[in-house]
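Just the one chain here, the form predicted on its own, laid out as structure tokens.
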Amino acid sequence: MVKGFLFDLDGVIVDTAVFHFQAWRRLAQKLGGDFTEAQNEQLKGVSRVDSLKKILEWTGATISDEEFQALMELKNEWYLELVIQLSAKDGLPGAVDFLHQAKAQGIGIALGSASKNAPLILDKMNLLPLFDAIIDGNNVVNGKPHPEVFLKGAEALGLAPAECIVFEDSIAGVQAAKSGGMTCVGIGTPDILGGADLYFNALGETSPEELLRAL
């Protein structure tokens, strides 16, 4: 019986992705490198600490330690520039209208994003009040494919994992909502999203009700 709804943020509710991509590749240019969007889809539902790490890796160069906070610092200055401008009307298809469907239902909601951000992007769009729970990078230790988000929001929502389901769309967050014995739907396709147990392009393209007949 599946009682809770467990959402990551970026790619699912809204498309930061774009904003993460511009701040990233502005570091590395400041590196003295650059950073392509086919690097960008590596780094989705990573943590801020191993983005850099790859991003280091790619640009090849070598700083200190307070050098690299900093730059983890600047590239979230960055990002924040841009997301200030989010509001309600920039949720993915069918994303808002699919989380005021689920709380009018009763199912628990919480959020398991890498994102030490998430809680201004929610309050940006409105939707804070519709989560139960708000798991995310400062709440965790390890960054997905390790469930530990995930089974941190079930926790919070007072549940088992079989009772709840993941929406993902990166591979990493699949892989995690699977090790942590979650139903998983993936947000795009079976061949990105090898693993999911059902695959949607947007949360508009279902309902709460529809897709707890389909399971």
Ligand code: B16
Contents of the next structure:
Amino acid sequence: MVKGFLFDLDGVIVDTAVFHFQAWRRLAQKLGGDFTEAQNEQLKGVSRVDSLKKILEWTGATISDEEFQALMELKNEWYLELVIQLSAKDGLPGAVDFLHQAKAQGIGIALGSASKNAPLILDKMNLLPLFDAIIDGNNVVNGKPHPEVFLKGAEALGLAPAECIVFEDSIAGVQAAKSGGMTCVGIGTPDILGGADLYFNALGETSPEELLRAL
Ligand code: B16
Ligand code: MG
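Cool, the form predicted on its own is there; where's the form predicted in complex with the named molecule?
Below is the entire complex, every chain and molecule, led by the chain shown above.
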């Protein structure tokens, strides 16, 4: 029986994915390269360190450890310039309503995000009070596709993985959920986001009640 929902943040609750794409692209161009929207799918849900490693691979740039650190900070500065504009109205279609409905039904709610900026983003959207637990890039050693972020989320809710549904928009995140033993709802389409148990384009296409009946 499902008793808990584990939400990815970027691409499920709020569209910060476009901000990440813009900031990483700006960085790739500074390195004399670029990457496509299709390549960007490989960055979704992936930690800041691993994202920069991929971009260096794609651009062919070689840099020192100090430069690596400085570039991660620069990307985050550019990203935060975009995030600062976020407000309560910037949820993805139906996401905020879905969270309120789940809360009203007594479902445990945890965040399972790779982002170190997750608490700031939830705060800007006035969503912090809805979460029983927040597991993010500051609390894990292993990034997605490792299941650590979701296993810690289930544990924080006092639930077994099989009692939880993960909501994910990234290839790495779906892999993390499935290898952690959770049911996974993909936010996106199966051609891009294979491996989930069920798909919607946005949380607004379903409701907690409908999901609990279906699964
Ligand atoms: P930050 P999620 C992930 O968030 C993003 O999808 C990914 O693009 C980003 O690199 C990662 O967070 C780290 O974010 O640089 O803010 O720490 O989808 O797991 O909520
Ligand atoms: Mg995501």
